[in-house]
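So this first bit is one chain, no partners, the form predicted alone, shown in structure tokens.
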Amino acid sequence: MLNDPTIDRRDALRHVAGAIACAAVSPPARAATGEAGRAVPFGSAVQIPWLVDNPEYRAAIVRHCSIIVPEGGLKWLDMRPDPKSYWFGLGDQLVDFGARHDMQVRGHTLVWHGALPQWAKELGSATEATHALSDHITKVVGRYAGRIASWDVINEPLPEDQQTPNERRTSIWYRLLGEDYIALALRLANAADPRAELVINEYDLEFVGARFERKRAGMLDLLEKVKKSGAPVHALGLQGHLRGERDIDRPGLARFIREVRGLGLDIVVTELDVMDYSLPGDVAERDTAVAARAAALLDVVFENCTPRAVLTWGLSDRHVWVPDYFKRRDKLPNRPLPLDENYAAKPFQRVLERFGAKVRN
């Protein structure tokens, strides 16, 4: 690896920005935001290997959604074994799943402070974390350009706790590169791929409450320094991690909104679902409950745009990332999604059509 402590972090930037500034800088092939009625695409995230063993759970994938985002697949830890290798078995699988069914593809995530394998947690200078960025999202995103639409291309880079609006998570990448790292990964996902959506992804950006508040003004605070960069984005990214016990603050929500569109990007809502663990243990109650839930954030997104897409992190409680972190007391089984353990539609499935998510059947 590379490891020359006499060149700063922004040197190392400079290089690698003026390897690509004449990239052009343009926005994809987008449909207009905003259109009166316009149906809005409906999609999930996906666990490729159900894809490809469980018919049932494919067919669920292909009944319901016309865009897929992968759980897994895409992350470093997943396609980086070292720091000169690529696998991309599970991206190929996916990217050739939705080319058979006539679907979209999103990408999640070029840049993140998660799932990073041990060697790129170990990068140990500015140099060293440019040459790892720049290969990596050359190739990932160039492997995939007019396959992979669109892009998260930045996850989370907000800290949990915002306290003022400038801070950011320290992640190996702002450690070493600060926060020119975010309009630099922009830059290198643009130039491999023109066409694609570049889309900046976060949670807890909804909720009542002072920390919710201040999380919203250090998105915004980053938006307006991108922006201002002149580096390409092209939409925020609203996860909708919604909780049980958590109001939406629909005027806090809905002037973010209109903050962000005034900014001339626009929402997709990328990764909803609803953490049920302190629901009602009764069935059709707590259904009931998690539909309302998503409501309430729908309300204020549709009141306030259109938004480009929206997905829901999985699509049928049985294949469910939610008991790992949020298990109920009393045992009972995780109920977060659209559909329920046997693929029939729930209250929440029905929420989603309300909003006139397109679903195929």
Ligand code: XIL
Contents of the next structure:
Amino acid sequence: MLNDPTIDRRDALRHVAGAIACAAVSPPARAATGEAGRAVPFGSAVQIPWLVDNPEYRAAIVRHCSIIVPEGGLKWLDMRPDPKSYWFGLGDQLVDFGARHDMQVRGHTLVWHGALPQWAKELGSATEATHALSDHITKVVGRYAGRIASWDVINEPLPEDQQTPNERRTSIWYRLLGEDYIALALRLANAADPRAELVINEYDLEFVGARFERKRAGMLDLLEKVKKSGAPVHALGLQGHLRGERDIDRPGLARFIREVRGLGLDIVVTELDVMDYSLPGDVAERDTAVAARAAALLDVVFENCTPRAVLTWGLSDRHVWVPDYFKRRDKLPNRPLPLDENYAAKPFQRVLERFGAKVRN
Ligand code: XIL
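Same protein, different state: after the form predicted alone, show the form predicted together with the named molecule.
Full assembly next; the chain just shown is listed first.
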């Protein structure tokens, strides 16, 4: 990475400083990527059916990604039609694609409040919940052992509006098992694939404001408790769903990352994009603002550690999840991602390249 001509001297020095800082508390080498001194893999969330059906989309993913994660396909709703059955079709296509193109594959996600089939939402006791989690994690992580090197084991464990540090999101898992569901899931994942990197993934950890300070405090509280329980956890996933209208709290985030690193955990940027619904309609202006916001986050991350990977939540504005939740009032299409609707690089992509993203020919 240090020989990469796209990285200027200032960036190179930052990478070295970050690598040294991170190496000091890095856990033992694992099969996953991003060890200090190695290039950070950059990539994107993918829609597996498009990889199969859409040659233009597939070519863009191959060109720009050295790591991929499925946007859907490994969520309970996609694989668990009933308590006994598993659909592995999409997951198998994903790992085959990754292997064929020499890409690393992340798994998303084993335990989440979202994308649950009705039967899982209706689990009625701690025994049932424990059984469902054990069966699911053992079978899914076990099937892809050695092929999925990093898992978002726990997704979004904190509430939307954190009040006190010990508050957790009241998912079905929390309601039936209390906070212990987190340690349980991590232990199960580790038993099914001892080499896999295990990640706790969350959003809204980076902005200016009391609400976001409280969320950072909640995450530190959670991570400290998990570490104290002895459950295996290797990294915090910063989802990085950024907002056009919200500033990054640079000192607050820097301090937070250092505290997380102090617990012996790595950082992964897992779902980077920039919600542009409040930004000006003008395309050039909007693309510049989106890139600046992404750069602000990556600046702080790379100044304070070498992340294990950086992934955006989608690659091209042609295929975005954002309008499902953050449609623009002027009805203009959203532009939250590194490539435009014709797969051409936007300023956001240049930012990623400045931080080490490679483009394959
Ligand atoms: C989103 C997908 O992008 C959508 O296609 C799907 O309909 C809903 O889920 N945080 C997460 C992801 O962890 O799983 C979410 O993905 C986006 C927010």
